[in-house]
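There is one chain below, alone, in structure tokens, taken in the form predicted on its own.
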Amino acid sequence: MTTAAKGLEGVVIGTTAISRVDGANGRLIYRGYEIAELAGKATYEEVCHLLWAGHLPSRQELDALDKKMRAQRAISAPVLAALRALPSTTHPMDAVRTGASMVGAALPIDGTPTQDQAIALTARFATLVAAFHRLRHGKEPVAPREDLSHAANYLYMLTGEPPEDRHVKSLDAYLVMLADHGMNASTFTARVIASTGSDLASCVVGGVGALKGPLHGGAPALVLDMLDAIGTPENIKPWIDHALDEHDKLMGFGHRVYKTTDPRAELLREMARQASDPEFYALAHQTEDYALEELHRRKPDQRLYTNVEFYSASVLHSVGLPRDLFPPTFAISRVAGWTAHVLEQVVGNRLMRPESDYSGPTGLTYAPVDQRA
């Protein structure tokens, strides 16, 4: 019997030229660029081109991509009707999943995945989230504007008001940092679906389903819940001590791959310092400091450090997003990575079909239903 790797820990399932996660040294690389070389410098649209085409765009290439993405933002009447039909209590990630499926059916997106299809899906994700958010609050969706960037347009469609430049800058940097992250659960899901020969929309819908899980995309909102529960700097030590004494998980710390600080957390920390309310940032930063001190003291062998979710919460909160929009905003960013990986998967594709060790009974014989105990 072979030894199974629980959670596929340490298993290499393929190669990719899209991104590298160097967990030992705390590095994230997009097609040769360290994340610090891109976040706050390159726009989300530039990074989309980098992930899809393999290089940062020239001015002509960027203008062409901008034009395509802005022309693809609107969602059709059938897609909007599907969003209207959802109960107002629907989780926003369920609305994104439904909307992405409807977009794939309405366009339609079928056959071998293409970059044009990737553009069509990526351009519409922000519109789906914003439209559902307004509908659930009894407001009509705001039509996208072609004169705004991807990040600015998302914030505009949520409120109907032109966003502040500082909020656009913060959100754009966030979108860049979350656009891809190696073979994470949602990307792996999308690639498995792609390996079956399925269409790009199905791959993306699968990615949304995986990202919805609190162990993947739902953690930033839980960080805010934790900070709310702590409340004041004076309560940090007793709250964290009690949580660790009870073996509760501290949200925003630890990562399956990084054995040092997540490089995105370093960048987001400075963004949060600049963009957040000073009292809120002070609470978050002091919580981080004491949590790390206690985690390292109590669990020195586990190498637990701040991850991307901790300061993602602060940054998304600072731009005015409600916390249940944190996961779908993550999806708005990550759809670029999902689609890039699908485009890579279909080149020289082979169906992913891992094996498992059977641990159930053997040798049972069938008995008619009336003879069973």
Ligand code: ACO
The other form holds:
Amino acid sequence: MTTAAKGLEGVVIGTTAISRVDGANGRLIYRGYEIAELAGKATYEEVCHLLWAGHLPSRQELDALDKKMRAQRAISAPVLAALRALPSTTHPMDAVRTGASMVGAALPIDGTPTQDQAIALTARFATLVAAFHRLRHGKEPVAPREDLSHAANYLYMLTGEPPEDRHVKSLDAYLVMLADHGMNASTFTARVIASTGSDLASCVVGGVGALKGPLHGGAPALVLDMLDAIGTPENIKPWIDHALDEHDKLMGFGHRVYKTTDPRAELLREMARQASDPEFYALAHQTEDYALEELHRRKPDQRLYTNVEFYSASVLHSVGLPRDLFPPTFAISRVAGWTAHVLEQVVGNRLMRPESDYSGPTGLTYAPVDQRA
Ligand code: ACO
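Alternate state requested, the form predicted in complex with this ligand (shown: the form predicted on its own):
Up next: the whole complex, starting with the chain shown before.
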């Protein structure tokens, strides 16, 4: 019998030139660029090009990509009809999963995945989220604007108002930082689907499903729930102590790969400090400090640090997004990474088909249904 690595920890499932997560040294690299080199400097569109094509675009390449993405932001009538048909109580991640599936079926997106298909899906993701958000509040969707950047247009489509520059800058930096992250669960999911020879929309729909879980992209809303429950600085210690005594996980802490600080958390902390209400930031920062102190004291061997989700929550909150739009906003960014990985997977692909250890019984004999005890 072989030994299974629980949660596939430490298992290398392939080679990628797209991004490197160096968990020991707290580094994230996109195609040779440290994340701090890109966040706040490159736009999301430039990073899409970097991930898909392997290099930062020239002016001409960027203009061409921008033109294609802006022209494809609108969602077609059948896709909009599907979003309209959803109950207003639908979780926005379920709506974006449904919408992405509809985009794939209606365009259609089929055959071997291509960069043009990646653009077609990425361009529409923000529109799916914004359109559903408005519909669930009884408002008509706002049509995308071709004169705005990806980040600005998303904020515009949510409210119908031109967004503030500082919000656009924060969101753009967030979209850059979350666009790819090695062989995370949702990217792995997308690559497994790609390995079967399936289409790009199916890979992306699978990615959305994997991202939804609270152990992956569903955490930041729960971070805000935690900060709300803590409420005041005096309550930090009793709240955290109680949660850890009950063996609850603290949302926004811990990571499978980073055994030191996540570089994105460092960048997001500074953004949150600048953009948040000072009282809110103080509560978040003091909560982080005490949580780290207790996690290190109680679980010294686990090397638990703040992960990307803790300050993502504060940054997205400061931009004015409601908390249940945090996971789909993560998806709006990560769709670039998923599609880049699928494009890489299909080159020299081999079906991903691991094995499992069977732990059930053997040797049972069939009895007709009326003769069974
Ligand atoms: N709070 C308290 N204890 C924790 C936490 C946490 N946030 N994270 C890990 N631990 C502890 C576990 O209780 C366990 O301790 P034990 O061995 O004494 O029982 C040990 O550390 C290992 O935990 P695992 O869950 O096995 O670690 P794994 O690598 O499988 O999980 C994960 C990583 C899912 C991120 C985990 O740290 C977690 O659940 N964190 C909270 C949720 C969260 O913030 N998710 C967002 C992740 S970032 C992203 O996906 C973009």
